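What follows is a single chain, given as structure tokens, in the form predicted alone.
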Amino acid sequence: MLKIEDLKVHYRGDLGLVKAIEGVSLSLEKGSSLALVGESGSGKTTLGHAVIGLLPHNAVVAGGDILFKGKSILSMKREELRRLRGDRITMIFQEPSAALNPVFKVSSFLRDVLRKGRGSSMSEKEIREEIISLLRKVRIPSPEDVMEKYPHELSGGMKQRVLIAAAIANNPDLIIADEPTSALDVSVQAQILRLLDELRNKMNLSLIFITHNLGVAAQVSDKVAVIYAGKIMEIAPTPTLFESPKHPYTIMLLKSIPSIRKEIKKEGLAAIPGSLPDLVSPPPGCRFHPRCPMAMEICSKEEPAMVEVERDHFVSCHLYTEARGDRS
């Protein structure tokens, strides 16, 4: 349903072009879910915004393509893209308070969403009934009361549910969820994750879930793509990635997850040394090599190819290209 081919997205800045996404290729089938994980600044949100056509004015698509049902999103005219966005592809943003207009009630917000997707064919009575139905779908109690409230009268979890209701209002094919639970407490986070998974299964939605939290990724995804400094390091089915990670970056990310089983007082929390590279002048070769404890001489000279190490498990690392005799 969605295919990203060798996508490159750069940002114009005072110091030069920031190479935020550099040669990313991904695919997503109907009804499946993909978690995009990595550190803050790795390019996850940029990729999500590129798919839905919300890149800022200083962004430049320097190469590649994004195909939705075989049609290029990047070559669509503005009006065609507007019809696609919010109808066939929707987005749930990270901060619900910023995504909702404080001067409009929930009913006004959802009414606009429904009218945009379905035109003026719905009567006011039908719109009201549909709003109540949507709020029930996202498990909001007393929807008749909640729809007449302003955003500041709702909790963070309730506001996020309203955004999810808006995202599913017009029966989209794809939802991009950008860190939708990071501003919520743990118990509400679990409820939202269960809700998204239930809706995906019931409505046969496809989901791209952007997160830095590997625990969250494990709960909501069929497949995980690990991104670092604008490059995909590893892609695998979720159980495979957690049971048998291959790329040193993925392994170190997993080791850095706190666990009650670890003797933290004795060993301390595991951490990845260093920081993300300057993406105006990224390091040659593998972008992770300056921080990689397993780096070889070739890692600083040649970019590794993406190779399939086992069925549906791909990794971009010279540890595997060398073993196979491959070259970039």
Given for the second form:
Amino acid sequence: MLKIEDLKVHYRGDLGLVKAIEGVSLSLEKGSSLALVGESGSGKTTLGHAVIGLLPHNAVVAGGDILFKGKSILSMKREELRRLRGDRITMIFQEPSAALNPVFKVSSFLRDVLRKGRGSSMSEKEIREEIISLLRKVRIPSPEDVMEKYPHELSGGMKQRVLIAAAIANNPDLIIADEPTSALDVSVQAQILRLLDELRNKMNLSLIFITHNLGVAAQVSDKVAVIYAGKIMEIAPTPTLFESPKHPYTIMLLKSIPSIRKEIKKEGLAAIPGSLPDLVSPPPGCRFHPRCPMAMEICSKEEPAMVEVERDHFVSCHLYTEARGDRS
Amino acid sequence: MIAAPLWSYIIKRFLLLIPTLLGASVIIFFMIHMLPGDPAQILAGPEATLQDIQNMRIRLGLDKPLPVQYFMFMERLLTWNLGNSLVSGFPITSLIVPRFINTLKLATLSIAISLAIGIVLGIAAALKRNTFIDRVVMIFALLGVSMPVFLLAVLLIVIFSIKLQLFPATVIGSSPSLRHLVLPSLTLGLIGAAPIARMTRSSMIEVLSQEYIKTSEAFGFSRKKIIFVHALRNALIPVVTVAGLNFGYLLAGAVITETVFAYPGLGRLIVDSIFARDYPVVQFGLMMIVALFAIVNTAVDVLYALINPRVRLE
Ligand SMILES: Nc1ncnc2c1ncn2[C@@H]1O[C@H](COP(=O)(O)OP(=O)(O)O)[C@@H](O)[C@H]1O
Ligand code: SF4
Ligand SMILES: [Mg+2]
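Same protein, different state: after the form predicted alone, show the form predicted together with its partner chain.
Shown next: the complete complex, the earlier chain at its head.
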């Protein structure tokens, strides 16, 4: 249903081109869920924005394509793309408090979304009923009261539920959730994750779940893609990735999760030494080599190709390419 | 639909007008009495004897202690029994009320013009930020802020009245028509538009960078809807405050404008009465202006609460 092919997205900046996405390929089937995991700054949001056609003005698509149901999103006209958004593809954001317009009641926001998706044929009464039923679907208690409230009168978790209600209002095919729980309390995080997973199954939605936390990814995804500095390092079905991670970066990420069963820590990735490379002039060869404990000579010279190490399990690392013999 | 706490807020705000206006009446009363010059002496004329002046004092009630005089003033105000002008002898009510209505017309039209021009220019500048349009608007705003009222008034008279002969420059008689209102209200409206344009621009730019606008985009709303509904509703919140402040400057500017255009407004009446030492007219005229200003400010506060749900209504 969604196919991203060798996508390259760069930002024009004062110091030069920021190569935020550099050759990413992914695919997602109807009703399945992909977790996109990586440190802050690795290009997750950029990828999400590219899929929904919301890249900022200084972004340049330097190559590749994004196909949604076989049609190229990148070559769509603005109007066509606008109709797709909020209707077939929707997005949930990281900061629910900032993402809701403060001067509109919950009901007017949801009314706008419904009217946009379904035209003006619905009567006020039908809309009201639909709003209440949506709020029920996202498990908001006493929806008749909540719909008359302004965002600042709701808790963070409630606001995120309202945004989720808006995201599912027009029965979309694809939802992109960009760190939807990072700004919430730990106890609320788990509820929101469960809700998203439940809605996805019930409504047969496809979900791209963006997170910097592998522990969170485990709870909502069928498939995990690990992204580092604008490149995919490893993709595998979720259980496989956790049982037999191959890429050194993935392995370090897994080690940095405090304990999977325990609370989901916000700064799960802080434990990896070093920091993301400069994306204006990224390191040659494997982009991870300056931080990689397994780095070999070839790693700084040649870019590793994507290799299928077992069924549906892809890794981009010289440890698994033909070149492994050159290890020194 | 106005929620119950909002109603009680509105009522409270309007009740607060009472102490405000009482305070204003005290200040106005004592201010007038501290002005140099003895009205009794002036009214009695240059030939008057000391006895004449003393008689005049008694007639005007100026021989009584100040607090008593203040209560007499308040009594006349509250019973709307304002007495007669010292100079012309006409009832003060018949002097002030038509002038007040004329000033109200001028002020309302000026505010409307400044809001319309200011908001439109501000939005245009924000949307076309750092382009030619933006620069032109900003220069206009700078001119508007630094331009003296009388200079713009004269400029408009030269262009529209003398050169193009479109609108009359001065009012003849006491009831100006809409044509007479055009140039004075354009003068005040253009000057008032400057701060509103600046505020609309900066507030719009800020609002457009907010996350909730990105949400609107992600949900595929039309650009028109995003700008004129989702963004503007937020961007106008600080503009309302600026417009309220503007109203004060506008009343001050009205005195000059009314003088330049010979417009029969309250501002000019007060100035003329000050020169003629017609103190009762000055006192009651000022009271009317202050009351208008206070009511408008209260209305602005209420409007602010209406469009900004985050206001704490304590
Ligand atoms: N509008 C922008 N202009 C310039 N650089 C940007 C912009 N947005 C993001 N970037 C840069 O692109 C890289 C990827 O950012 P982002 O996609 O936000 O990563 P993530 O969501 O994984 O934290 C970062 O280096 C970031 O600084
Ligand atoms: S390619 Fe080399 S540097 Fe990159 S992850 Fe593999 S071993 Fe490490
Ligand atoms: Mg991000």
